[in-house]
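Starting off, we have a lone chain in the form predicted alone, written out as structure tokens.
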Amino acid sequence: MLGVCYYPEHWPEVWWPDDARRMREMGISFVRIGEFAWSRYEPRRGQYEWEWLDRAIDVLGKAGLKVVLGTPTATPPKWLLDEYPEIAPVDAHGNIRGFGSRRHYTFSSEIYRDESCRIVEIMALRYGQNPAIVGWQTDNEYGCHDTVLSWGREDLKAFQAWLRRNYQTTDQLNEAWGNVFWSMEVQDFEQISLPNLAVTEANPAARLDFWRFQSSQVASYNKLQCDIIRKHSPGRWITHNFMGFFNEFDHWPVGEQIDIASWDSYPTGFVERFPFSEEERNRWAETSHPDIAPFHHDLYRGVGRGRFWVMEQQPGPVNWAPWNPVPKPGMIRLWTWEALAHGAEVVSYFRWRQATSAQEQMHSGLNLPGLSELSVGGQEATRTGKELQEIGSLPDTEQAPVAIVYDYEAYWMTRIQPHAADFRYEELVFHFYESARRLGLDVDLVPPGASLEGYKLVLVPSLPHVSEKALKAFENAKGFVLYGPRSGSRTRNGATPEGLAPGPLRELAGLRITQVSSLRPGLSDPVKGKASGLGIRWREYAETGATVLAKFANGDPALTAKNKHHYLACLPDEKLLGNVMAHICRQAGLKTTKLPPHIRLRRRGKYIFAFNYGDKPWKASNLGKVILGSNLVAPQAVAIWRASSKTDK
């Protein structure tokens, strides 16, 4: 259940056997290699040097390690950029993003697609049936460093072709985009320009389609690699390593192409990326927030259709955040067990040994830069490996009682026209997740339109465009459903729906939104009733025939219910969201446990896990037989119980 990312090309070959032996002694079973080594595979066009990789795979395999081989397409070599400079991405200001780091390609370059297929096929033919190879990783972190949206000539040409396929005539495109506004109509697809460098705001419908187009380019590029690997490497699985808090492309379609989803978990670094208050950032700086890693475990378990890895687990301080503290003692072990509790098949640490040069030399590894000296994180990983051997295999994960509908297009739509500078889709979803988890609930994340069968509670933090498939799923839901602000507020093309928001949800929710108000910082609207608190940042004015459960100060409905469908007409503060969540959980018949802010629970089969992110011990009671730790869970510690028949419900 443990793995590590290894770069044999970075270290003397005489070190490899000792590295492999020590990996096995630590309890490591899987090793990912090769994803950044194109210049070592092919230093000049057509000059291949595979022998070093042959030997590395042989050393790892003979040590009993299972190899995950990465395709090297995230880092095209310099000679390829020199031959075809047009493969480089272009930023929104028209500047070429050149060679010297990584991800220096646009997904729209046909030349780069051909070159990627060429190198992947050569690798798959050479290593596809090597007994040490058990799986493949395509590329590395699609879209990292803001590289999904590219604005060059290659992108324009591909975008025009995509629009021609999707709209067929410019009349249909003009109608869909509302191009009669500001005289934006076109008579030929070649007249279409990219939605950047305009005098003022570009057409939001054009921006939305451009985002959809670029997202589809990521998916089609990934499929090219998957098809080649499956052809030449039968019986091996394929993954891609996604990132945290990254919504620039739709992950659900890519997840359908791979066998296992994986993601790169850097909990303390993500504290700096998320819009927490400074007080919260300081509180969680050395442990991370208790829901950052779990949120992504549950998301990528969904993207992987029940199967996921952590491909890169933070083993100590990272190097890329504005501030990079050393995690508190015990956190590497806690994060590892937490990933396993949420269903991870493997937790793979990044990286085996701290680099001594280039961009990542401040990033920690399981080992210090020398030959064989474990870091603090390496010591914790070793302890976890021994614990895993003692406990043995974990039971399968089961469907959670709560589902959150997660929609990448909702992020795009609210980014394109936020209407409030601080309306952030990802933050709203995260706080819905956090609120449920603070009640001790397990959560699944599902795409719009997925079956909601078996869920007692479905949370829809915001879903501006409700497709026919999504509407059908809501209509068929047997459990309670809570819709958040802006749900049903846009058509697929980003227009206002007929009859106003919530559009297709009007019958289910029993209300109509006539106005919306964005509230600047410092303004709020009190809410009282079955749930009390404040509406902040965003407030909607509703007409309703549904039951009003809570009202704004002026008497307008804030929380409504029609049968099992609830609507929350504002962006809630922590208190209001917690009260709404508690109320609807009671209505849904969910058994909840109000947890301290620093404690989280998770179930995997009959195993119950507790994680303490705080500085005070937490006493658990009546959770079953202790398997690991104790009923008094120390700070930065883990406890596991096997539930009895009376406690596993």
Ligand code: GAL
Second form
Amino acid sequence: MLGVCYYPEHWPEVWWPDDARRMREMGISFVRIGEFAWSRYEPRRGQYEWEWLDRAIDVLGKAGLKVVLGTPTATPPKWLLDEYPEIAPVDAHGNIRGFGSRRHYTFSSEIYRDESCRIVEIMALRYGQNPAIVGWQTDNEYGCHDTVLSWGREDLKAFQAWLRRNYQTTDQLNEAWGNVFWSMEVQDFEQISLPNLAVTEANPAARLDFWRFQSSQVASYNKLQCDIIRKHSPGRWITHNFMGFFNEFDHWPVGEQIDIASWDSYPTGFVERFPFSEEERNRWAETSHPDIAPFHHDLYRGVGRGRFWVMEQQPGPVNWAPWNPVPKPGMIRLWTWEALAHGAEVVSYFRWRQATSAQEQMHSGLNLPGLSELSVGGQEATRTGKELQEIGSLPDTEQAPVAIVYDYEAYWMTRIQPHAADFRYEELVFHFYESARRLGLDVDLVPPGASLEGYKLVLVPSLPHVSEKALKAFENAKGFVLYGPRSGSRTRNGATPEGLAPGPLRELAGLRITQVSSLRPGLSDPVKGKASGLGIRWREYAETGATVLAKFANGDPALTAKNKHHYLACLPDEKLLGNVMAHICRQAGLKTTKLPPHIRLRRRGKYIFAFNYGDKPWKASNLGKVILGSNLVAPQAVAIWRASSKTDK
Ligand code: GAL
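Now that you have shown the form predicted alone, what about the form predicted together with the named molecule?
Now the full complex is given, and it begins with the chain already shown.
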């Protein structure tokens, strides 16, 4: 269940056999290679040098390692950019983003698509049936370094063609975008420009379509690679390594193209990126927040339709965040076990050995820089490898009792027209997740429109556009449903729905929103009733015939219920959200356990796992037979129990 990312091209060939042997010794079975090595595969156009890779795969395979081969398209070589400078992406200000790091291509370049197919096909033909190769990774971290939205001529051409296909006539496009406003109408698709560099805000419908278009470019680009690999590499699976807190393209359709989703877990780096308060950031700096990695495990388990890996697991400090602390002792082991508890098939560390040159010298590895000597993270991984061997295989992951509906378009729509500077979809979803997990609940993340069967509680933190499919799924849901603010507030084109928000949900939820108000930091509206706390940042004015469970200070409805469908008409502070969650869980008949902020539980079949992110031991009671650790879970430690009966689960 352990793997590692390895760069044979960075180290003398005489080291490879010893590296491979040491990997096996520490319990590593999988090794990912090759994803950035294009300049070594093809130093000049048409001059291929595969022999070194043949030998590397051979050495790794002979040592008993299973190889995951990456396609090298995240790093087109210099000669290719020189030949075709139009491959490079362009930023929103119109500047070319040039050669010298990575991801210097736009998904819209037809030339780059052809070049990618060429190199992928050669690799798939050469290695597709190699017995050491068990799987493929397409490219590396689509969209990393802000490369989904590119704003160049190649993008414009492809965008115009996409609009023509989707709208057929400019009349339909003008209508859909509301172009009569400010005389934005066009008579020809070629008159359409990219929605940047306008004097003030560009049309939100155009921006939404541009985002949709670029997202579909990522998916169609990925599909090109998948089709080639499938053709020439039978019996091997395909993955792509997604990122944390990354919403620039819709991951659900890309997930459908691959066999296993994987993601790159850098928990301390993400603490710096997430909009935490300084106090929270300091608190979690050296352990990360206890929901950051789990949130993504649950998301990518969903994206991979039940199958996911951690392709890159932080093994010590990273190099790319504003501050990069050494994780507290025990955290590398904790994160590894935690991923497995959430259903990961493999946890693969990034990287085998810390680099001694170039951009990532300050990024830790399982071995010290340039040496064959385990780092602290390497020692923890070794310990985890031994424990895994002792424990053997883990039970299957089951459906969780709670689902969160996660929608990438919701992120785009609320980014395009935030209306409140601090309305952040990703933060809202994260807090819903956190609040359910603080009650000891397991959570699945699902796309809008997915079947909600079997879930006792469905959380919809916000879903501005409710498609027909999504509506059907809500209508068929047998469990309780909680919709958050702005749900149903937009049509597919980003317009106001007829009859006002929550649009298609009006019947189900039994209310209508007549006004919305954003509240500056420092302003809030107290909520009282079955759940109390504060509405912050965002507050809606609702008319309802449904039951009012909690009210704002002036008596307006804040939380309503019509049958099992609940609507929350504000952004809640931590207390209000916790109370709403506790109330609705009680109604839904969910068995909850109020956990301290630093403790999390997770079930995998009959196994119950506990993780301690804090600095005090935690005493667990009656969870079953101890499999690992003890009932007193030390700081940064893990415990596993086998539930003694069905009721313990
Ligand atoms: C990931 C990337 C790796 C490496 C790593 C460092 O985003 O896939 O290639 O850069 O970050 O943390």
